[in-house]
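Single chain ahead, by itself, as structure tokens, in the form predicted on its own.
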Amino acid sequence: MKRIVATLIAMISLVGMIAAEPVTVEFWHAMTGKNGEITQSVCDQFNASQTDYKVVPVLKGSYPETLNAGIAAFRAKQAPAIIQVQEVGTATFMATKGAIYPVYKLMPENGQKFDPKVYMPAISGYYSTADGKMLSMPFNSSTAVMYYNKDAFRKAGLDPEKPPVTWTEFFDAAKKIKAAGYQGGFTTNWISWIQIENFNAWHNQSISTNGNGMNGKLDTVLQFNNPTTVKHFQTMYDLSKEGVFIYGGRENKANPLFQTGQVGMHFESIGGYGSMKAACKFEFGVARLPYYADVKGAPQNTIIGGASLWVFMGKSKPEYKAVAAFFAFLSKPEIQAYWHQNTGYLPITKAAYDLTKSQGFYKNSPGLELAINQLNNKTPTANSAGLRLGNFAQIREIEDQQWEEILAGKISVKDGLDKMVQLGNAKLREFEAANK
């Protein structure tokens, strides 16, 4: 009898140990460097905050690599619960039938309070349907800003506390920096996101029909090859021949040109702020994007970049409870403030912004608040509320390729922009045909 009792006690203890094991879910992401460290830290904080669930972050490479890995895993029925998807993949995921558990359903169906109104509209709207239903959880949201080397400004005889406001002032400053002995005056990352998409939104000009694709219709047509964009690209091309503009490569490959002091001004995501602080050995400032003063309505507001978190179907109820709890944790003001202050990415809730402001954080880091104010500069219009296109990643590749053809003198600026639109529209028609 004693042996039976001992066996039963051992079995009960074993069952208790098994029951105490947390429900584990994987979170596939593309965050590297400093931002990757903070991503790990946020997950660690969630795991330490309770004992029921465990989120395991898994780096899967670049944004495209992470997206491709997730799609392949879903088809093989081995997808993670959570995947980080760059904003260019939003339309693709929205069109995917039966693959995604929408956030607006996930949260209440798994016991978490959910009010879409607590999220910043300029951010949450990008990941919501036309009637306001949020499909994915905003994560690392950003917008484009101008970084400038204050030492370079001083050497060029410019006021380091008064960065250029208009493009005319900007190009003049870039020439003076070049003349002061720097390799070049300026460079830029993300030619498509910053110099086409944000450029047109900031000038309240249409990038495509159907409200830049935000209304969900599939017959969207690109139309950013307008006179203002042509003039802008022509000026950048002309300055490249003078060595005032230096091309550093696609995506964020131009960062080293600014971080090592080769150029004095640089366009990059505010999400790169943490990396800039870590890499730059000189004093730098953050400024709003310049604008052309003769364009009616400018400056308007910029649009977001970055990525959001999507939830795959096919998981168990306990796993979805874990995901919902994690998303609720991510949305807490103190967690968002921590994320915002350590990465430079925008806070996704107004409460996190208010908390950061009350802590006096912006006194020493005014650039981060400047980015928020730029994003919210004016009430968004159909031209500046966001951008949602099918086959978006391929369209950006086309734009990068044509820009490089322009710089190489293989095609004129006007013809190059026209070709970006022509080839991009072909990709939109492919997406339309595949999703009818």
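Rigid core (definition): largest C-alpha set, two forms, superposition within 1.5 Å. Please read all numbers here as calculations on a predicted model, not as lab measurements. Numbering follows the first chain given and starts at 1. Compared with the form predicted in complex with its partner chain:
Hinge residue, chosen from G305, Y338, Y53, Y101: the C-alphas switch from fitting one rigid part better to fitting the other at G305 when the forms are compared between the two forms. Two rigid parts move between the two forms, and the turn of the smaller against the larger, rounded to whole degrees, is 9°.
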Given for the second form:
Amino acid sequence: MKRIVATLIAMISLVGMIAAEPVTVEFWHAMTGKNGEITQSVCDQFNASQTDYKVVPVLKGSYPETLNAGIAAFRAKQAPAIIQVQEVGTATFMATKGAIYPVYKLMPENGQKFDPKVYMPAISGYYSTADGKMLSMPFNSSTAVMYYNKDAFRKAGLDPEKPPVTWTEFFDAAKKIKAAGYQGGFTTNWISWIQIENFNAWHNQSISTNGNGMNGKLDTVLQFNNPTTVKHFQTMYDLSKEGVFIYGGRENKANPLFQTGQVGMHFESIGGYGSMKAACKFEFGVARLPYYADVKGAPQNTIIGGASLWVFMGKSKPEYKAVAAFFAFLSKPEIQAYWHQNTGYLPITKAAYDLTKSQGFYKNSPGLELAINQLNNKTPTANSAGLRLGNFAQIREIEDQQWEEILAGKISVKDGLDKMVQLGNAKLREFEAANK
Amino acid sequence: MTKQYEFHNRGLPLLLVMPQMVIVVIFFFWPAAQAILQSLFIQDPFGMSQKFTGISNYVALFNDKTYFNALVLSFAYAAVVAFSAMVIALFLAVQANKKIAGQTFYKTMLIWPYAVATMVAGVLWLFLFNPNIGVVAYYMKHTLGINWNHLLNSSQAFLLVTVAASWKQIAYNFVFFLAGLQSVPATLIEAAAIDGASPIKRFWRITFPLLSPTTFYLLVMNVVYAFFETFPIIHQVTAGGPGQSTSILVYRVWKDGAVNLDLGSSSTQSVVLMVIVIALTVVQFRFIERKVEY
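Having displayed the form predicted on its own, please output the structure of the form predicted in complex with its partner chain.
Below is the entire complex, every chain and molecule, led by the chain shown above.
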């Protein structure tokens, strides 16, 4: 009898322990350095805010490394609940049926209120279906802006408080900066994301059919080799011959050229604002992307880059409840404001922007507000709501490669852009064939 | 010549080779079989659905002109890297093998780069030659007037990755050559010297032939190194660019598989790469090994 009682007590206390133990879910991400610390801190805040759930952030390396680890884990049925995926992976995740649990379903099915309208449309639209169903939770979103060296402007006799607004003014300024003794006038990061994708959205020009692929159809065809883009690339190429434009490499490899004061102007994500602040030993300003004044509808609005959080299928109900609670927590204005102000990424809700503004934060960081306004400049059109391409990473790589061939003089600007479109379309057809 | 030992028990030799066999099967045969299998399918990255497509991945690959370019590039790259790494290492080993002051110091310094991880070696070279921030690039531009820009100039990019990859491998080759040189019997060299053979003749007629087992071993290792293990250098220094001018085969396998998630094509490429390296090794053993004197 004693033994039975003892066993019962043991069992009850065991059950009690299990109940007290929070449901733990893993969150695989690619946020390193300062942004990694803030990610950890957001998770810590969530874990401290309640006792039922625990989110464990795990750094898995770069975006591709994280994606690979997640996919390998999914195939081995060991997937994390949440994975951070860069914008280029969006179409891949959307096209695969049964691998992901869309956010618009996850939230209400797991007891969380979900109103897609609280999110900034320019951000949530990127991760939503054509009929507005949000599939993943926006996490770190940024957009492309212009950075300029105010000292260089002064030296070149330009007004440091009046950055160029049109490309004509911009190229003029670039030449003056070069003439003032700088190595070059300007450089740019991310030729694909900034000078093709954002450039076309900003000029309200179509990047590809099917509303830049956003309507979910797979027979999308690239068409950014339009006269405006050709003219723009031709000008950049011509200026590279004069040494006014200096190529700094793919992705964000051009940063040192600007940060060491070799060129006076630069294009980079607003997400790089923090590291720019840390690296530049001179006063710099942030400005909107320039536009060609003769293009109708310009400036329209820019598009985002960055990453969102996807939820894998195959988890238990309590785990999904944990994820939904975490996403609801992430969407809170104060959490978003904290994230935005500490990382430089854009707030995903209007409420977080209003909160940040009311706190007076933008007085010291006007660049961040400028980026938000540029993103929300006008109601997005089919050309500027976003971009959803299959095999997107390959397409961007093709663009990088052809741009290098153009600059090396191996192919003309027009032919190079045509080739980007042609090779990119071949990748789109492969994606179509694989996902039919 | 070789002594044969006999085991009287059948179980023991099996047991002794077992760990090695298990490792080979798990880390070589099984993945290789997987790659061959996957190369016959087109599948989504998540493995939710796959379509058997026969040899269509291979057809697509061989119709890709850029793949052919990568093939030629990889052979040229492997040849240059293996040749220069071995020649320089042999030269240094011969010099370090002489009775000179500070011999140990030289040897240590020459072996040192081997301790540097390939990834780190890539970063070191990148920092020296980066056209925007590299010290050497700056010096070349401002003092020598050479416009160094491997971000756009494909010959310079090729030169840079070849030099970096060779540099990394010299230390490894140096160790083996030095060991080989030390096992060359001094009596033979002395006898030749007494017969009036010049130092150069002594090297080519006596030392070099006696080194042939080492040279042959290093040739195989260097080719494999250039084809596979220089990946981190390419990744760090040029990322395959400009254009695709330094995308060697193994870099493409990684890029298409790990970044672009095109598992079918990536598997196909790794099967092709595997066949190439097996063929190269067979050729080396069949034809070059005959000239080797053990």
